[in-house]
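In structure tokens, the next block holds one chain alone, the form predicted on its own.
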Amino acid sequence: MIVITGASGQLGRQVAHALAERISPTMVTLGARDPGKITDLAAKGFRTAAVDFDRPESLATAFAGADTALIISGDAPSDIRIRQHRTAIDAAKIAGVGRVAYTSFTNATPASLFPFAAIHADSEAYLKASGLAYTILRNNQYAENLTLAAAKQTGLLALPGIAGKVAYISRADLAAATAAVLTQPGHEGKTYELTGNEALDLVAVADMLAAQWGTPVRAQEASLSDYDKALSDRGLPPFVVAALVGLRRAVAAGEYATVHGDAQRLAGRPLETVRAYLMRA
């Protein structure tokens, strides 16, 4: 039995679909705080369970009898997420889960300019020290993070760090690689760097959009203070604003520019290029 936490999220759903291409959905339990959000997946044969990182008893129930568990990182301030991830790892150990896979992030080190990197660094270290068999999946930025609506309206991609390159990868490709890790032997004790096959800056992305839309699009450097204000004006929580500002600083510093072949090798097929993603987005 494979158990997935955070299955109602966009990545969790993609992993579920990728697993259904490899094994019977009846061999997978999808956990979500509100299972009502994944009734469509239940209709496809997946088992579902209420799983909440703040309710250890729900984790214990979901993990019971699991051979493999995928802990998908949560969404909360750093101190809360660190506690939640540790709780999930503890629950997996108590339940006797055979192996735990964890969705980390590229450059998961406290030295990163991205504030959430410290969460992943702690979770990786805690998982390794737990005694559980583990696999760490360090996901680079989603291609889906390239927000295009404003660019189409204004002809501008205005962000800090436009010259920083990122090896973007689509959620579908991450899901395919993750499904392979969850269903195949030989991944114990491994840390995989899951990236796309090319690293692009926003200048290159703007050129691709201009060619696709047949209208001028250019990347424009924005100040960190202006970006911070724009995010705050949208009503985002302060911890999210700080994280997004830090992410752009990390991009500018080149933290996400290294390309690795792990994702394509695990997926067993060519990865979607950013250009191809933009054409269908």
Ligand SMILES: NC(=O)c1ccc[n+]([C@@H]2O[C@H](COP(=O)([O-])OP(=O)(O)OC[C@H]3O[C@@H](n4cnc5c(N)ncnc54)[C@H](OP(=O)(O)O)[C@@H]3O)[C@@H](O)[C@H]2O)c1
Contents of the next structure:
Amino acid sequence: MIVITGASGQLGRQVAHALAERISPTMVTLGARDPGKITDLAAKGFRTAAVDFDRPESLATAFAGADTALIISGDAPSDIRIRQHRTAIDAAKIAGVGRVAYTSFTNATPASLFPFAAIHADSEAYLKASGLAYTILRNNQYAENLTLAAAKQTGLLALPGIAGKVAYISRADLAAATAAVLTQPGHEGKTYELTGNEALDLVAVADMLAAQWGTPVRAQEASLSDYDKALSDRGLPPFVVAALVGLRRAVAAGEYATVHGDAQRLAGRPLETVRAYLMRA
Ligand SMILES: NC(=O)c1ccc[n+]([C@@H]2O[C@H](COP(=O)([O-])OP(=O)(O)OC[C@H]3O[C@@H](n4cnc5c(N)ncnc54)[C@H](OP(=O)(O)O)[C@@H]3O)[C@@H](O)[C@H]2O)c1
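Since the structure above is the form predicted on its own, I would like to see how the form predicted in complex with the ligand looks, so please show that one next.
Whole complex next, starting from this chain.
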């Protein structure tokens, strides 16, 4: 049995679909805080369970008898999320799960300029120290992070760090690589760097959009303080604002620019290019 936490999320759903291409859905338990959100997947034959990092008993029940678990990282502030991931790893250990895979992030080091990197650094270290067999999936930024609505309206991609390159990868490609890791032997003790096949800055993305839309699109450098204010004005919680501002600083510093072959090798097929992603977005 494979158990997935956070299966109600955008990545978790795609992992479920990718798993269904490899094994019977009856061999997969999808965990969500509210299983009512994934009744569509239950209808496809997946088992479902209520799984909440803040309810250790829910993790114990879901992990019982699991050969493999995928812990998809949560979305709480750093201190809470570190505790939640540790709780999930402890529960997997107590339940005797055969192997735990964890969705980390590119450059998951405390030295990163991205505040949430410290969460992933802690979770990676805690998992490695647990004695469980593990696989770490360091996911680079989703191609879906390229939000295009404002650019379409204004012709501007205005963000800090426009010259920083990112090896974007779509959730679907991450899911394909993840499904391989969950269903194949030989991934124990491995840390995979899951990136797309090209690293692009926002100037290149703007050029692609301009060609596609047939209208001028330009990347424009925004100051960190203007970006912080714009995010705050949208009503985002301060910890999210700080994370997104830090993310742009990390982008500018080149933290996400390295291309690795792991994702394509694991997926066993060519990855979607950013250009192709933008065409369908
Ligand atoms: N690589 C990237 O660019 C990138 C970007 C954004 C986020 N991330 C990270 O990758 C994760 C997955 O991405 P995504 O696109 O699937 O995000 P998402 O759509 O926001 O999904 C987040 C998932 O986390 C679950 N979750 C939140 N709190 C939980 C808790 N206490 N116990 C159990 N599950 C909990 C949510 O469950 P509910 O449905 O119950 O809320 C949801 O299924 C994110 O949570 C975040 O850690 C990565």
